[in-house]
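Let's start with one chain on its own, the form predicted alone, as structure tokens.
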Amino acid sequence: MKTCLIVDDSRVIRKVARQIFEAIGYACEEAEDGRKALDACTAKLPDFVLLDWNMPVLNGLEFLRALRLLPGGDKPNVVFCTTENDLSHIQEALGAGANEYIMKPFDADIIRGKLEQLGLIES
């Protein structure tokens, strides 16, 4: 089974997003903010993260730069889910490692286009 780390500091956005995760055939973790993902992606790395850019301890990017320089930390599917939307912002999250971007709010359509657009599930 594929596995998914949800990386949001709202309580509330991890939930809808692990409904929808584990609807699609994912197994779930979460992390509150980057340093508690970035523990648990250095215990086992995840297929996929879903990853906010703004939480406290490490933000979305700081943790992004972090995974990478990781063993392995090359392979995770990134997809940051924000509210920062201007190009600099998206840029930059790409620059640093992240395979797409999508924006809140998000729904299961839009989280199953990304996972198809990445290859990772079929339509």
The other form holds:
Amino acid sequence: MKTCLIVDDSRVIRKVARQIFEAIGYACEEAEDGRKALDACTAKLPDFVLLDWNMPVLNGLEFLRALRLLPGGDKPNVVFCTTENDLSHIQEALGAGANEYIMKPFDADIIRGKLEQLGLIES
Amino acid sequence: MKPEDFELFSTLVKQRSGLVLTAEKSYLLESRLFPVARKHNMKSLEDMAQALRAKREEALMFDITEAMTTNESFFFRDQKPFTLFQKTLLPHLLTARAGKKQIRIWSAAASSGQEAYSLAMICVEEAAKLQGWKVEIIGTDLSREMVARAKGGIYSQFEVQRGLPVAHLVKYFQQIAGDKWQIKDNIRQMVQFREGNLLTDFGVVGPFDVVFCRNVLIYFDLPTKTRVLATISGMMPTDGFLILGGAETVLGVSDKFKVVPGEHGLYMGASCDVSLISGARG
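What would you give as the form predicted together with its partner chain, now that the form predicted alone is on the page?
Now the complete complex, all chains and molecules, led by this one.
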């Protein structure tokens, strides 16, 4: 089973995202900040990371840069999922190695669409 | 809603757009027609039905039809038809039309323009191969409001995320407000939008090498489907490509087109050698 790490400091968002990913067939883990997410990735790399931007301790962008430096850290598909919705943030995220970008609010259709574009599920 | 009022509205919509509304769609009819009633200063759908019986006023009939035929649309909807266009149809046309170096594409029932713009983006991605070619993309919709929206090319944050890769958003859109994005001029200039009704005045003149007519026929009854396909066929060369929606087919509906085996939703003229396409893909 493919694995997904959901990184967001909001418990509600993590729960909503978990439901969407479990329905698609992913085994989900959760982390409430970038540091805990990085610890999880150091222990075992997930196939997919859904990543909030603004979080305490280590933010999403800092986490992503650190992840990409881990051995095999270039492999996971990382999709930002954040309220930051301006072009400069999107460009910064892509520059740091994000594979896709979702601007909140999101729904299951948007997540499914992004997974289709990344070739992770069939349309 | 009273059955006779439903009958009145659905007959009007059928006459003007071809859209067949069955009784189980009456909830949809109600939710979409209330705003129309309000706009025309009527308190209820019953009042609106009465007004319509008394006087068949054009503005009211126009608004009712428009409200019932507006459909949701998103960029690269269903993805596969667009991959098909980019990987199979376009390469084929680059050879088949090498003489005149011209490709004409029609997005029928273009709604708010996402399909036509998606095709334009693909053409820009393939610009190197299309150098020196003239590509025309024309979108038509029977809704005046949709045509205006399509021309403007402004979409909400929600709309630009459905089906559109973020790399395309960055490349082909500009952010004009926090949650509004507009298609860049170079893409907008590639597409023309016009009012056109598939039942009466198509609003365009053929021939078209590629016709996208997706998720429209499903709303028509059989004779209407047959008639619309015949008219579309008259505007295409026999080796042109027709793309229908996933739940639509020409089988048992029209003898003007034939199925391209192995390519779901793709059709060519009945007298055309479809092995040109399906054969090439083994």
